[in-house]
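Quick heads-up: it's one chain on its own, the form predicted alone, in structure tokens.
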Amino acid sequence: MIKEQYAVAIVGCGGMGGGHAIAIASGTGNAIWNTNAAQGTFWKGNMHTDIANKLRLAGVYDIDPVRQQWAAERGFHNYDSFEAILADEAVDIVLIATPNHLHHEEAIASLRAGKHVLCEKPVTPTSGELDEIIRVAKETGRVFYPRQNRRWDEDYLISKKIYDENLVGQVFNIQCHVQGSRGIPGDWRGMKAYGGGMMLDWGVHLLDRLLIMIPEKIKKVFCSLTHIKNDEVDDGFKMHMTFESGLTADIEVGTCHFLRLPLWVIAGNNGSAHIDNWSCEGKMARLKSWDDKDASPILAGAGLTKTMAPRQENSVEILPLPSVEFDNNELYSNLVDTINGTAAQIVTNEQALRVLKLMEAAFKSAKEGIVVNFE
């Protein structure tokens, strides 16, 4: 049955669940996001559509009394249990924002209770668990939607535009470096039993975006994990992928970096691009001509080099990064349109499954110290 507005109940009201609660209750969605549920700090997005007419907050459930109190102070209905959400006939959509190891069980229970599901990433720690969810979603005729929200990050969309439009020529290497200096978070993300680790926390986003950007099969995967401050789960990783065309991609996530590399480095046969940070500061250098005969050698350590000397100014053009427009609420809106059958699902289960299998290949590579043939 098509509805104009759907009721959402959130299970898990921590940083992410609390953000969802404020976003949906305010009717402004991802354009205003709660980055710390206890402090109530926000950021404003680039542009957004009004979702107030599509979604309403039915309530939240969390096992933590502090979070229950936080929700009550904001006027949100507190459910007594997860089962109470499933029993509420007024609830159309269950939004799962609990630790990763709970997603599989909660998603299947929600689907079997006749609810649609929007699930935080990673939707499950393993591809086998997602396979089962997909099967149950088909059996019940309900929508299961992976929340891969970082497809709408400005830095990624700029990178994708550079790649799609050949703004630095044919791209042969893409690097993405996500680096922090506070170690792995001190909550469940540092525990293996809860589905912790940086591969499942950040890798799932970066790989999802990369696979959408580059519509090719992956031939080879090599990965190494770091355990600098945490022996139980990875607190960082480096991953190298070779695509069918020969294009390579390098993904690095670290939590012990006190000076950071550029967020993105994109290398093409006619130029280069750097995106330095989350504020999307950076530039492109585009080649005017390969002819640079007047280049002089430079002193590089104990010797001279002409090969590595900077180019003459008249042979390259320095340009600003391209601008992009995006709708921070497109995922929320598409969820409703998918349920109503008026649009195709943007973030598909098959895409999420491919990412999980790629992460499993990365774990295998790191464990055995080998290059893994992927597709």
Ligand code: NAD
Given for the second form:
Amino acid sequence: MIKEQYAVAIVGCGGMGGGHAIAIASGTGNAIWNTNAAQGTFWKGNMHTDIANKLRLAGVYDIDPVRQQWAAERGFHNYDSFEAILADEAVDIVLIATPNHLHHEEAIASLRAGKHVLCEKPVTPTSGELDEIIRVAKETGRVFYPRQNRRWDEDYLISKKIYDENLVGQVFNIQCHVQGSRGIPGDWRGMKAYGGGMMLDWGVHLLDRLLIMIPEKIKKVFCSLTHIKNDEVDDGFKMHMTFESGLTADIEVGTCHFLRLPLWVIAGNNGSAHIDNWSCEGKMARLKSWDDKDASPILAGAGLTKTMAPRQENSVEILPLPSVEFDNNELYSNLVDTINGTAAQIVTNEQALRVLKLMEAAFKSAKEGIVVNFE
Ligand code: NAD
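Output block for the form predicted in complex with nicotinamide-adenine-dinucleotide (NAD), input the form predicted alone:
Starting with the chain above, the whole complex follows.
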């Protein structure tokens, strides 16, 4: 049955769940907030389709009285328990925003109660758990939707455009470096039993986007984890992947970097692109001609080099990064359209499963110190 508007109940009303609550209750899909859990602008896009006609907030449930109070102060209905959400016939969609280890059990219970599910990333810490959810979603005929929202990040969409449109020629290497200096957060993210660690936290976003950007098989994976401030889970990692065509990608997440590398480095056979930061400052250098006969050697450290001498201005042009248009509410909208059967699911469960399997290959590589063949 197609509905005009679907009622959403959120389980886990912390930083992310609280943001969703404000975004959905406001009808804008956007939340500018300043709370105990987090502060800032929830997300930014250059197009915002209204979601008020698609979703409404039925209420939230959080075990923490502080978060219950936070919700009450904003006029949100507090459910007494997770079971109360499942028992509420008015609820169509359960939005899961609890710590990672709870997603599997909550998703299955929600689907079995006849609810659709929008689940925060990583949908589950292991691929086996997601396999089971997919089976139950099929059995119950309900939609399970992984919230891989960073496919709508401006820096990613610019990188994808550079790759798709060969703006620096044929790309042979892509690097994405996400670096901070505050260590892994001291909450559940630092604990294995809660599905903590930076691979499951940021890695899941970066790998999801990379696999969408490069529609190829991956042949080899090599990964090393860091444990600079946390022995229990990875507080960062470096991962090198070789795709079928020979293209390579390097993904790095670090939490102990006091100076940052560019967010993206894209190398093509006709140019290079750097995106320096999340404000999308950066540039492209594009080759005008391989010939650069006037190049003379430069001093490089204690020796001379001609190979690494900078190019003359007439053989390369410096260009601004391309711009992109995107709608940050597309994921919310697509969830509803998927439920209504009027659109195909953009973030599919099979894609989420492939990412989880790739992370498992990365963990195996890191543990055994080997290159892992993938797919
Ligand atoms: P958080 O710690 O701020 O919030 C989690 C909340 O869940 C807390 O308020 C906690 O009290 C509550 N909770 C714990 N156990 C519960 C239970 N059994 N029943 C009900 N509530 C319970 O964490 P967060 O940063 O909001 O992360 C939550 C989820 O959102 C995680 O899966 C995380 O990976 C994801 N997340 C996604 C993004 C994104 O960009 N998509 C960003 C941040 C977090």
